[in-house]
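A single chain comes next, written as structure tokens; it is the form predicted on its own.
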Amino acid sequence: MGRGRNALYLASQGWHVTGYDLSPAALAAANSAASQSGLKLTTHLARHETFDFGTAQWDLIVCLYNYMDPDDPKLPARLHRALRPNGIIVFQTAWNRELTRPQLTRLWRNFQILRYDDLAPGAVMDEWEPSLTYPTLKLVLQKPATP
């Protein structure tokens, strides 16, 4: 979760956030952002592969340039499992198309895929400065309400 940024957007809009990171300094400025700001943020030292997602316990995971990488065969069974029914899942992120559209698409089956972008490096232009060396991938996906 970095600083905080999104976090503290989603907080802002009604949202109960929880995030991780793998930075005390970083989970510190999130928190004291938050508290400056009168936001609840609840925050977690941890990384991708040691934070446990739980079961049917989230409505919306956001994945914004945080090194998960969406090609891991891992991955979609993971946030499937921790996501509830319904629940979405937001990725942004560089990536090195190692898959085609048909694979990615492919290792995400068990969700209904709500949007995907492809787009050329130098396509998105935010503050993310690989963004501008690498493809940048847009992923919206949700479970689906019944199995």
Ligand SMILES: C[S@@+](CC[C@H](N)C(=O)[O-])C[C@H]1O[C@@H](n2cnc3c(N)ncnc32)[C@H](O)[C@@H]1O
Contents of the next structure:
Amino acid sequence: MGRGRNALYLASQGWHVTGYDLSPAALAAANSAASQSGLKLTTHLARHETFDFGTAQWDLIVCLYNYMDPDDPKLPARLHRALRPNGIIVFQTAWNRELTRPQLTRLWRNFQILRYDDLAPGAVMDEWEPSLTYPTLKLVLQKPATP
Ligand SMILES: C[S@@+](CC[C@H](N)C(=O)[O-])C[C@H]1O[C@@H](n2cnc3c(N)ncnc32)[C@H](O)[C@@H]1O
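The structure above corresponds to the form predicted on its own; please give the structure of the form predicted together with the named molecule next.
Below is the whole assembly, all chains and molecules, this chain first.
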């Protein structure tokens, strides 16, 4: 969640937001911004590699520029289990991998792909400096209501 850029926005829209980061400083900044704005966040000091997403626990999982690899072969099953039926993943990152759309689609085949954009370096300039060097991948995935 970093310093809470997206978490704070979602909380302001009425979501009950849980976020984690490996950086205590980022969590402190997010929690401080939340209390200044009268918003509530639940935060954890944790890493992607070991964070327990649980089972059927989330309506939305937001992975923005967070160094998760969309081509990690273990990630789809992990996030599928964690979402409630109809739950959504929003994934956006600058990445240097070479997977084609069919390969990524196959990897995330237990989801419905609502959006897939693979944008040229420099096409997204407002978010993160590596977006200038690497393609930006945008994925919106939905866990089907029934398996
Ligand atoms: C570029 S910031 C993006 C933060 C936020 N998602 C946003 O879009 O504003 C990347 C964040 O990922 C965190 N991060 C990097 N590797 C991580 C890991 N393995 N586990 C947990 N957090 C990680 C960093 O500490 C940093 O706060």
